[in-house]
Each structure stands twice: as structure tokens, then as C-alpha cells.
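Encoded as C-alpha cells, the following chain is the form predicted alone, with no partner shown.
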Amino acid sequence: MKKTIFSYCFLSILLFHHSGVYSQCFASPGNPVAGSANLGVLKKHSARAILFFKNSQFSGYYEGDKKSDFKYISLAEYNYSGFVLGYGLGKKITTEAEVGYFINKTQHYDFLNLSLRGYGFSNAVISLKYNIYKSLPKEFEFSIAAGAKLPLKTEPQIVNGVTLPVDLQASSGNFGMVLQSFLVKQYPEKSLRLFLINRYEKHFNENKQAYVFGDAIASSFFVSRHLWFPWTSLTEDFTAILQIRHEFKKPNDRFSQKVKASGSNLVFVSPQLNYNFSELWNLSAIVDIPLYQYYNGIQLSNKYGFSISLSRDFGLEH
């Protein structure tokens, strides 16, 4: 019990220094959503529901783009379940909402053989979504979007007596605002159908442990085509798709300061593979692995991402 609370103690006294300093990159607080099935508007008085699970793991050190031999995580992990409903109040408008929580988010250290465990509600983002453009004979189509996202959570978690970094809270504690794009054309002819989707978070507000997360911008491009099995009955109801995203960070604000190890350039290739039954449902398989890592400073880098998502639509006959 005494070395316990000893080792409690140390690591409080560990964390006072180097929170914010060796691991900003890990799992900052927001809403990974996983997949590619919230495209466009909805038509009106439909409705999509989008139910997914992600796992991310992190090891090793970087400093740029170079791996670093500093030591301080072992490793990073956290599992996530998120939920996204939408339904469509006009022929060109779509309202959304996004929710999530974090079953874990953990760090084992690489001293005194201890771990860290955060868990609870992430944000919530409700947005608008605006088509600008759609073209049927072109199978061209261009919405945007725009939200405010707002914490589930604003005092920081405390564990056994010691505050989590921020890194393991669940919910960032800032508010903010998240603006998208989605571009989509598809070649019917060819089973062919490509999408670009870009995503903007902006934080406002210090959280209770003096941190705004910097800005974020998400970039991914898809290709997705239907899958044809000519000595099955099975047609169109397998998709494959192969995303390129890109991700850049802006560092972090701590006390009115920048954060030096924060802020990072990533680049990711995931593949995925959908599956549509019923003609209303379709079942995700999504793998994250980085192609390229550039961290401002020394930080605790990417080592893969496994997603499932599960949506349904209702109400298409309208």
C-alpha cells in the first residue's frame, strides 16, 4: 500500500513537469469519427444513424520526423465508440449531432511499472449542413458544413488522487466550432465514386487545467468502387475504398504560451471495406496505418488505428 501511494506520488510529481511536454499527439480530445458514410445531405425527412468503434495505438518517440530513442510512455492506447445522427429538414439542409466516449484512454510508463487510465463522455458537435450544389446528369454534388462544438466534460479527471494530463481526459474542456466540406463525384459507369472531406476545428477557451488545443485540419480523399463477384449472387453489396488523409495541428496553448512538443503533420493511408445489406445498412471495416509523422518537438508517435462503423438509414421512401 505504501509503495503504491509512493509511486502515486512520484508520478504526480512527474506529471507536474512534463504534462504537455513528451505525448500532445496522443488521442487529443474530440471525436475521431471513423469511416466515409456522412456524405452530403440527407433528402427530406430522412435519417441516418452512424454507430462506429475505434482503436488507436501509440509506441516510440519522435522528434521532427525522426524517431527519437527518449523513453518516458511505453505505450498509448484508446478505444472509442462515437454516435452520429442526421436527418434531413430540407431538400438541401441536414442537421447533424455527434457524440462520443472514450472506454479507455491509457499510458504505461516506463518506470515503477504504472499505467494511467482515462475514460468518460468526449464533445458533442452539433452542425447544419448545406448542399451548394448538386448536379444528377454531372453526379457531382458540394455541401459544406458548420457546428459548435461543446464539452461533455469541464472539470479535469482525478484519479487515485492525481489529475490526469490532458492527453488521458476525455473531454477537452474547450469550447469551439468545426466547419466542413464535402465533395463528391461518381462515374456509375465504371462503379467508381470519389469524395474529398475536409474538416476544421477551432478551439476558443483555456480548459480548467489552462490548455486550448490548437487548431485542426483534416483532409481525406477517397476512391471507393464496388466490388463484383460473378460466381456469387452477391452484385454490388461490397465496396472497397481506399482513403489518403492528411492531418496537420497547430501546437497547443498552455498559460497563454505555446506548448514547443505540440502540433504535428500527419499523413495516413486506410483502407476500407463496406458491406450493404438490406439496401439500408452498411458495415465498415476501416485500418489507419501512418505513411508520414512530423512532431513539433519530441512526442509519443502513431502505430495503427482499427475502426468498425455500422449505419442505417430510415425513412428513404420520402
Contents of the next structure:
Amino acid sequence: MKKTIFSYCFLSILLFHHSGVYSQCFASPGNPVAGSANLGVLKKHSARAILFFKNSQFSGYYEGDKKSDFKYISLAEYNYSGFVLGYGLGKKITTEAEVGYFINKTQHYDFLNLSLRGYGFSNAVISLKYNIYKSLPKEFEFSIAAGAKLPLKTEPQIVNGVTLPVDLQASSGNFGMVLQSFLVKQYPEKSLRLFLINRYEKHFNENKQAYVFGDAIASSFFVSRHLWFPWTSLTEDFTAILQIRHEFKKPNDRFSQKVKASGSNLVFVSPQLNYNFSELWNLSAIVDIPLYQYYNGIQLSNKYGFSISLSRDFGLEH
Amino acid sequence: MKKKVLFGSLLLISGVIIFLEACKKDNDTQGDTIPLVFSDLKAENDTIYAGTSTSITATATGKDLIYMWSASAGDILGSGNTVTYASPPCVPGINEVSCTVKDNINNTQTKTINIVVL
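The form predicted together with the partner chain is what I want next, because the block you gave corresponds to the form predicted alone; please supply it.
Up next: the whole complex, starting with the chain shown before.
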């Protein structure tokens, strides 16, 4: 049982690779949550669907790595819902598609008790993942992925006759590409897995608000342990995961000029609990806590993020 | 004879109704032709510090006016002919704020002002 669950358990590792943490003035270049838990490729003709929700909050300004007295936005937050579908095209190749919708992206201002709210479809990411190396005896796997990022809306959103600022636009309006690598090492006898995920994201075109989001690089290291213990069966369907993530983002461009107060260097810790049932369904909850934050210029900082996801595997018998 | 009187009466009533409707439409048409004049776009302060705001007012005449606002950078809060322009820390420099006014027959006029953010 232990082995079965460990093998099939889809560790719903949500990659907060470019969440609002890339906020310069709260602007985020893409979908808050992406990537599937299967860090390798899916089995041929099997599929995986993931539905997730994320809430993120931002407050307090930073200048460099120090808190700033600057006051402008008292609280910014978003609620985002996303859907990811993965399909095993072949023994070594998987395709994935992701779409997302911002239920709200809201800024509450320090003055006049005013707020602005954007909403709508974000970006789509379509990618192919290829397994370069897999060794069953060594329990080791290495895969790479490349994908295209497509804005689901290119015209800026207008609410009550006012064009929303780029920070509140649901879609980045930029076309881009995403490159990823996945390293997985398992220790089945210890119910332990280690992952290293690297992600590089590049945006190409200027959007309709003359904005190009800067390149982003994120590296995440995960330790996951299946909570199987010989003395109890209560926890055998649970997996605990701890993620340490570093995110680096280059400054954005506006009208072909660097935006000084943009770009950041951030470190997060993200504990996660995963519940597997029927060997097909997974329910995950994750909290995103900033450990270290460095921002170019003065920028709104991360407070915390919370996500919940539900996934199901199909066709695992193949 | 009675039929002729009845027919004549109906004709007269119809004529009156058509005349009244025509007059009504004339009045509406007169309303449609109120010319759109966008006379002024003015900021309370044309230079502000990052993290502060200023109000901007558009002055225009016309029928059923709709005001549409945009900024090259920064945030526009509120709606209608007076809004608040606010500047986050990431957009120093000269920022353009545009207002387009549209009337009931889709005539539009646009004005732009510069707000300097220090």
C-alpha cells in the first residue's frame, strides 16, 4: 500500500514561480500558480486535471531589503482560480495547458478611502515536457519543459470609463516563453522525495500600455515526505512538503525605459499538506511565507499567499 | 353620409397624431444636435510627489456625456468628469492623463494634460 500510494501520489506541488511576488507596484506578469505536481512526465495516454485557487496579499513598502515608511497602497490582494490539464503524449513526452481567471485584483489606497479592482482572464501557458533521463534503480529523473505564454486579453481593461493601471490588468498582454527543468530524486524506503525545479520566463512584446515585464528566474527546492508510519494508518494518505524558493526578477520596461522601482530578489518558504484519496484524487493546501525580500527602489511587499488545489488522474492503468 | 363623417373624423385624428409625433421628433432632433464642446481639462496640481494625488476635472457640454480616462502611468480613481490621479513610486517623470468625452451620437473629443511626478 505504501509503495502504491507513493508511486501514484500526485504531489500537488504548486509552483508559485511568478505570483504577485513579482510585484513592482503589485504588477504581476502572469498566472499566479502554474505547473503540475508531476515533476516528471505523465504516463502515455494518461491525463491529469488540476483546479486550484489562490489568495495573495501585499502590504507595506520595502526599499531594498528594508521596510519603508512610504504610504500609497494600504493593501493589495488578488483571488485567482486556475485550471491545468496535462496529457501523456508518449512514453517520454507530456503536454500541459493552463488557463486562469482573476476573480479580483484589488488595490486599496491609503488616501480618500478609494480602491480599484480589475478582474478577468489571465494568460494561457501551453507547454511540452520531455523526460531526458530516468533511472528506476537510482530513483532519479530529469525532465525539461518549454512552453509558450499567451495573453488571453491584449486590450487594457476599462472599468467605469477608467483604463485600469497595468498593475491591475488581469492579463499581462505580453507574449512570452517559459523554460523549465525538473530534477527528482526519490528514497522510497524513507518515503522521501527531493525535487529541484528551475524556471525561466521571458516576455517579448510591449503590451498596449507600453509595458514589458522583465525576465524572471525561479528556483524551488522541495522536500516531500509521505506520512506513512508503521504504527498508524491515519496519516498514510497524507504527504507533507516543504518548499524553499528563490525568485529573481529583472526590472520591467515602460516605453522602452527601465522602470527603476521594479525587479526583485525574494526567498519564500512554503509548507504544504497533500491528501490523496482513491489513489486518483489529491487535495492540497499551501501557504506562501516570505523569508527575505529585496526590491529595487520602493515597492509594495508580499504579505502571504494561500492556495488550495484539487487534482485527479485519469488512465493510470496504461 | 355617416360613414363619410366617421371616415373624415378618423382621418383628422390621424393627422393630428402624426403632426404631434412629428413635432415631438423635431424636439428630439434639436436635442441631438447640442454640439459637443470639450472646453477644458485641468489638474488641481500639475506637479505631485510619488505617493500623493491630485484631482483632475474635465469641463464639457453636450448631451448624455460619457467620460473615459486613461494615464500613461499611475492610477486614476473615481469616474465621471472629476477623477483623482494618484502616483505610485514606480512612475516618476512626466505622465500623460487623457480624457475622452463622448456624447449621445458618439461624437468624441480628447484632451491630454501632463502631470509631473517627483
